[in-house]
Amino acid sequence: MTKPQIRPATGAQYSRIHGVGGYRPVRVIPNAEVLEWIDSSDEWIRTRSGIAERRWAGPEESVAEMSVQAAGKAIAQAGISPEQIGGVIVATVSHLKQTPAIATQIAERLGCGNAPAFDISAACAGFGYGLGLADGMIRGGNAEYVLVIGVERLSDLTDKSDRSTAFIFGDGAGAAIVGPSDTPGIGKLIWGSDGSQADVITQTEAWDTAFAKSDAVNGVGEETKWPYLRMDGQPVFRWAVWEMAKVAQQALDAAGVTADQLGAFIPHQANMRITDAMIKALKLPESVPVARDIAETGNTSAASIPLAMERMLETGEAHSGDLALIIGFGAGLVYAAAVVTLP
């Protein structure tokens, strides 16, 4: 008897980004306010990071609320209805509830029916990871359109007394609709991790460890300390500058694109000095616009690339149909880079 064969799933030959949207919290935190927390100067912060201000979310600007706002804009730009979305992927490290995934609540609020929805934790590379998963879902026939969201409330994890990190992080959400395309719109994703350096960007303590310390032992307990983000800046800087420039070049090579053919360079908004060093390493022509959203938004981790992409398109620095090199890198250490066609 002939064994039955599984019918193969068939999807679109290619995929692309059809729409992008962002949400920036109302509250602006200028460097002057940060200087009330730490012993520093506006010049030091700007020189070290390129940041002049950042946005911090208020009580009503939850991870879910910011995501819904950003996603609504992306859906509208893509010209589709929420019912057409066959998958919702949310990249975040700052949704503080372990389960259920916040993606399920976002999908329900948007009216995405019974679309599969899940969270991923890939820090500042999260949006790139999400794009790679969405591309595979669409070309594998498991969805027609996928909503990819990068969202963070890093203010919840920022230690205002830590001089090395208090000025860095911001909040916000960025979203993209990925769908079928007649031509290649997302190049090969160059992604990976280096767990040997997991301790250079990390949460100070696990949640269970932090709160276990508040339990009295023989009547004596330690004060509960909220876990915050910590970063060893120099190793991160060296890794990002030297190793991520190589990854970015690999993404260009895999896409068959040269630096002078780009319409935009949109790196994760980690540090202006890192961006400048990568520009030099890639020999990027001065004619290629570069995202520098960090100056007004700070480091928003998984949200930084879609937020910067939206801003470049809105300001006219980049245009629909342009080729853009995107690269995210961060805690893990994780990274993801690709060449994409802008919506």
Given for the second form:
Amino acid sequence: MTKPQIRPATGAQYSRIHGVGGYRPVRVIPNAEVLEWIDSSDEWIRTRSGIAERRWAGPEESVAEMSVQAAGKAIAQAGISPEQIGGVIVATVSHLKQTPAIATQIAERLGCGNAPAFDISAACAGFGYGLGLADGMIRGGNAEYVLVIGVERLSDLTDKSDRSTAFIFGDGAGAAIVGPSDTPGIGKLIWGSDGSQADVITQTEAWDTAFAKSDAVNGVGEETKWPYLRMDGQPVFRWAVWEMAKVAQQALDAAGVTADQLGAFIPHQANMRITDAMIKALKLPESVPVARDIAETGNTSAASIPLAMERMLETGEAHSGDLALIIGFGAGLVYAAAVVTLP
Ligand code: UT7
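Could you please show the structure of the form predicted together with oxa(dethia)-CoA (UT7), as a counterpart to the form predicted on its own just displayed?
After this comes the whole thing, all chains and molecules, with the earlier chain placed first.
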């Protein structure tokens, strides 16, 4: 008797990004306001990080609300209806309610029917991780269109008295619709992790530890410590400059694309000096437009790449159909890079 065989699941031959959209909170925090919290200067912040201002979300601008706004724009640009979305992936480290995933509520609000929906925690590489998963879902026949969202309210995790991080983080959401394509639109993802450096960007304490210390629990009046994000900036900076340039080059090589063929370089907006160092290492010609969204947006972790992508397309710095090199890197440590065709 022949063994029963599973019918192969087949999807589209290739995938690409069909639409991108962003949401930036209303409240602008200029460097001058940050200087009310920490001992620093506008000049130091600008020269060391490239940041002039960032956006911080208000109470109404929740992770879900910002995601829905960004996704609506991506869906409109893709020209599809929400019911066609067969997967919702939300990359975030700042949705502070652990269960259930926020993705299901976002899917519900958007009208994505019963689409599978889940959150992923891959910090500043979250958007790239999401793209890789979406690409696999579409080519594997498990979804026709997938919504990938990178969203953060890092202001909730920012210690305003910590001069090494208070000026860096921002809030916002970026979304992309990934769907079938006749030609390759997402190159091989070069992704990975380095858990030996888990402590260089980390929450100060786990929620349970912080809660156990709270007055409410132990009744002895020990100070409750909110588990803010802490970053040991220098090792992260060195890792980003040395290791991530190699990862970016691998993504170019895997896609069979040379730096001069790019229509845009869209690195995670961590620090303008990291971006400049990568440009040098990659020998990127001056003619290639580079995302510098960090100046007005700060570091929005998972949201930074789609937000920067949307801005470059809106301002006309980059064009639909151009090839863009994207690379995300951050807490974990984790990273993900790929060449993509811009929507
Ligand atoms: O998104 C995830 C990935 N994240 C990143 O990739 C971020 C990587 N790291 C960085 O971007 C940078 O390390 C920072 C922007 C966080 C810091 O820049 P840095 O050039 O590495 O500064 P540093 O920590 O080496 O400090 C240099 C000096 C020190 O003074 P001395 O010892 O040279 O006298 C600090 O005390 O700057 C001082 N300093 C400040 N001065 C004014 C540190 N923070 C501040 C501040 N304002 N806010």
